[in-house]
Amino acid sequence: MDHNTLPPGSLDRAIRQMRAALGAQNVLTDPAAMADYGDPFAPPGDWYRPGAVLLPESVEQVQAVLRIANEHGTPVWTSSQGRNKGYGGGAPRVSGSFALSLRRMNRVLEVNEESCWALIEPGVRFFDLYAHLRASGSRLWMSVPDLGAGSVIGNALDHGLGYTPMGDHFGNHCGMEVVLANGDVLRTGMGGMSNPHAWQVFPHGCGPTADGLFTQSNYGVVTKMGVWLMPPPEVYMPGWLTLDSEAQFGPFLEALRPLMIDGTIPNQPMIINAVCAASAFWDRKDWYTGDAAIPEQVIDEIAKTPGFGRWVMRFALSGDTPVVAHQRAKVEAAFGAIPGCTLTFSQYDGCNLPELENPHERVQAGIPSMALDRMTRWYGGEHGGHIGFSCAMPITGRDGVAIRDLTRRQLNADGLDYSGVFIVSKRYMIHVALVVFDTQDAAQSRRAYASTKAMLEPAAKLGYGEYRSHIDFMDIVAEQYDFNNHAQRRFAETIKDAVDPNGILSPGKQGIWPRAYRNGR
């Protein structure tokens, strides 16, 4: 690992002022107290770590933090909840920096039933928003990822995905409030007016639409955001598709693409391989105890488990009764011609859901869960962790097979199991390899990180770029976006130097370094 580290004592003078601004109890310096604000899957040894944790509760306190950071030139790494598991959590790229956690800014400010939106702060978790909707008697559905403990805003800003028809979380946001590096407060879109009536319904304004500049960037601190919700469907019909052969994976994707583009399948399906599916129920040792990658014949045995397969896709149909019946008929016709393909469905009243026991059915109905967190226990049990290797591509058999084979080949060569999923949207899919490892096993941890890094350039040569990155790989990932001598990065650096001349906000985020850090590139 190669990363910047602040010298000891760099934060001392600033810490005194931070305590005065936030209250001493909201400036954490004890290593035990800071443990939950770093990388939850940090391997043994030196790693990215905060030097102190700051916990503001208001926009005014965020402004105070940035004023003090500018005065002392101390870097501040921002996170909403810091639950971005598999990508480094809330750990800063410059070790020893302030970690600015927005967990205490956790209010649901408004819910509008008529136009189906909520205005929230960055500390609001998916669990919190769901609880607020139910407690207030709201009929509205939200969208959630597989793990509900993260921030709704933080997930959207990192281009995270959920599994209702509103599953493109940033695509279904509307309007932001941002504290810029100099402490100025900006509201995007219609929020630029003093008394807007359309801030949470019309996503633009008059002039440049700035919202996207604050995703995966280090240009400001998002303190409010509007999120779109949806009315409950008349029918909610979760479905399962299983494939008993890897050979049918490509033809299956070809059959899936038209169903996504024309909206027959309205949500965002997840396609899960046998090893990943097994990790939600068992430890690796329940199937195999060897040191090498799990053999094909063992994966075949896993695939024979009822409800499994070499690949399994969860998805959901929804809408009015005749619409869902038509959707189902089209799905059955499209996949019925694929040998070894099996379909099953459940059906519920979307306006009066029962208590759903299956966590997959829960998240596709916008109900947060933590059940699938068990997947990290495949290696190491309680000490299991994972890295997300996450590339975007078209929904084609050619692309799906290519990334599957590249990833499986590299991980298996390094003695690691290929645990893979594809999250499918309307015109693209994200392949996420869950590179699982035992965080207490130093040798296996090193192999996991080295193996993931080894896949970045070969994937880019095939045309697949990571859509989000672990903190340890951000510079390597940015290097792959090389069109016209890295024009994207040069543009990002120009903006960085203009809006944050002292370089205090999240230096190194997505490979965007302030001028003072760039000389040694």
Given for the second form:
There are 2 protein chains.
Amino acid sequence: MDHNTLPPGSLDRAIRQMRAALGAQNVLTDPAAMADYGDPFAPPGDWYRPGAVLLPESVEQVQAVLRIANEHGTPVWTSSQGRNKGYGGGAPRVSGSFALSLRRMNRVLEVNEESCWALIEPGVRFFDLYAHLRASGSRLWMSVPDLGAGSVIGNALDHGLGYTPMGDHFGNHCGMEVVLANGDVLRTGMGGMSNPHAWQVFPHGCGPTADGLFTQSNYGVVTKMGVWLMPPPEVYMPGWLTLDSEAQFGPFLEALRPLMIDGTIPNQPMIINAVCAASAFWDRKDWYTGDAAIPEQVIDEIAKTPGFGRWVMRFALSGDTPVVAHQRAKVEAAFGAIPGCTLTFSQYDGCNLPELENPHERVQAGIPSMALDRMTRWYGGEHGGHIGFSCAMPITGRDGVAIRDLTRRQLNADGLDYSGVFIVSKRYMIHVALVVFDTQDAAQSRRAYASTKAMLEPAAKLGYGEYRSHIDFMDIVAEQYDFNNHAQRRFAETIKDAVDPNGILSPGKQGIWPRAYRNGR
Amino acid sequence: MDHNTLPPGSLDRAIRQMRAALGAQNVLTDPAAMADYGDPFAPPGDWYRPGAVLLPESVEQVQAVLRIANEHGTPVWTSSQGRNKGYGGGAPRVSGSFALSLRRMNRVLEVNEESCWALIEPGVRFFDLYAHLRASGSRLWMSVPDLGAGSVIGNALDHGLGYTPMGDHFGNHCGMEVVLANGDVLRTGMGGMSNPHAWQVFPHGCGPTADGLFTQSNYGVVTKMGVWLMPPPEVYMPGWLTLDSEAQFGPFLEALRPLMIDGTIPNQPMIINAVCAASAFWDRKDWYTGDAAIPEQVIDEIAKTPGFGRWVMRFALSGDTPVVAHQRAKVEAAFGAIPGCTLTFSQYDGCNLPELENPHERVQAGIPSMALDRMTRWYGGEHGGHIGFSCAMPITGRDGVAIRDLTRRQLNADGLDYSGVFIVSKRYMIHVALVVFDTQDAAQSRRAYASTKAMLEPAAKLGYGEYRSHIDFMDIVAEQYDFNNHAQRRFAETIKDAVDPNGILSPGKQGIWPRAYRNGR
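Starting from the form predicted on its own, produce the coordinates for the form predicted together with a further copy of the same chain.
Then the entire complex follows, led off by the chain already shown.
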């Protein structure tokens, strides 16, 4: 069987039943109507596209969809909002599949002010949850990624990151409801009881904890999830650190690590290189119009812009007044010894935030924004796009320098600019190269994909695995997880065959293929 | 098939092969030699006991054990140290099974001072890891439960709790190696790569996260695990709070919750009732010699002992000097308004701790101790034992009072004392009633089990599920997880049949039975 495209007509019989189950208006087959459910940065020509889009509004309708799909053996690629930009959006790995979009299941079911959590459906966007909290008079903060139009659940399921102290979105979920391939409705953890008091506060039940299985997977359709919130901090102090030389990047990371591990910096900072920082304000042509990768001396010019540097780190201190004062002093002492490093801070009353204009200050306070969507316009204006090349590693100078150098070398050799960030957690950081390109430029698009794919194996050889992947190279990423001749894949396939014997759910997701598709390997 | 006992001779043929694989001295069949591998609090008469104890020293020997077990279809009940006191220790649910004890696999494989983690084997006890850290000159702190003789890995796999800021032991693991029932060696997360730099710092791979599956489960044998450590705090300030009246217990919990959620109290406090606190110092007969439950007026006498109360909370502040000063002021302000509440603190240099004599101060600094083992001597002296009745719930006055009252009523009605603690995390607390009894008193032992079992369903009806269970009532606990007619159990069984088709691994663990055992249900 061809992994990449279903034969024409494959969905026809199932579509009739889907229309009966969901209402005709909730089964989209018109290409124009489906455009918003695919890869937002699809390059010209053949690409991963849904054969039809399904829009259920309830758990029962999701069950009906899976029943029909099982009957016809038709693949169903699930997304919550499908805003997984840089990784394929809602587009299916097997082109022509049903795209199951949960956008209409968008209720905030409960907010608990005492224990600080919300129970939501997968169609709830960061914007929606934020609006709900403010409209209901809640003072609680949530955590958001840079773009607020995505699904809160979808982001957590893809191990997405935000920038408050609760920025590990999967780590700050509690309790799921999942529709399994056979239509059975499973609730994880304490949700296994009929009347649980602790479903959204205690992350386990009594027995195996299944939640992780439903992340980056094709084992079920998550229809509810608990999300932890936090009380507003007395002081919110976003800060900027600039570094004027690449040579200090390693020492800077060495100074940062202990501040993360001991919680002095309580949020998840983002370290941004000059090209990436520039892309939030300018088009590439404002700085350089050559075809080759942007030269180092132009990057140095960008870096000299006030507020910029070769690298800038956005971060935020928060907490009670004396605690934040101490955090700040410790941060200033730690970075003071690094040549060419500057620090600036703003300070706000976290319990009575003013209208924050700077989008970076907004996202670090858990306020959704779309401002940073501009970064993809570096090449190609409104037709700009990007792919994420996204590795996990310890917070060390050695690791940061190694991945920076590998990425820069490969992209520049392919005539592409290196636009990169590091998102920093307590013990690890994720390096994301936003491989930006003009989606209408076929040749540049091809180069962007080829260059990104070319980095996967060398990065793995150095010890760096992708933490998330575009659908176009999920198989190559999975290849890198080769310990004990791919024990992880064997285990993942064993589970897949057991919980989805007909292989209907998101075949190929993260390189996990159902039995019927595996013969070719 | 009888769930509870294998027919005599069931292991005979397999034992010969086990001896060849492990060496005869590492296959115990003599009852006296096996005594230390069963339930430490076994009551008189028939009980859950291993048919033979297997002591492998390597992953390869674990693989050999599972190969032989598959060949003969003989059940293998795995424990790391088997010190899961109050829950059955290392005793198998199916009496007469092999007990696979990993005590000889006790190497600390690596300690990383930069990113603060250790990679260890399952036989490593809290004492061992602590000794290794001190002997190697490491300044890092670890987290320990009240009794230090247990396995670090075993405790995390059973969702055990400790009392430093890293006291959620599963939440502070990172990366596992697991031998599956078919002998395949799986490494989770970034360990899926052959040369990972992030196995012990990033908790996922690229694809589903399997770690939770191997907790409280019978899906594999965990042979390595990463454990996060922490830098020593500048100030370590253990504290005691006493509460002189049961009437203030609810308001006290209401005052505590926000201090947990915002991190003012960074560790995991334990709230201890008067009987339990007394049991750390005295035998019951020092206070009361009657057969019925200890009367309220005697508890009031205990509560009037200096340093005691109806409830006492042990907790610890920690961090940099100004931060701890602020934590302390906030704690004092929060509890100052509660009548009959007192607070006392000690203060130490966390980076240069003196020899701490108080075991409570030791465990909250991550220093292993066995002193609190005394609590089980309340009845029966050295023959004392206890069962854990252990529910999870939100940190609210309503929930704390409800479970206290249910437990006290039932135990007292059965003539047993209510010895209880709450272990408090950021958003939940675990109520553990230590149902203490004299293991040589057959009638009292029976009452202790009957009384504990009698609480399971009423607690579940109120919304409280066990987070951990003694082998003797794992099935009853599993019965309470009945949402959607036991969807959790159906899912757990589907996974079980897929990953362990011969049903050799720990049948009955947490109420999960292999297919061959399920016909009777």
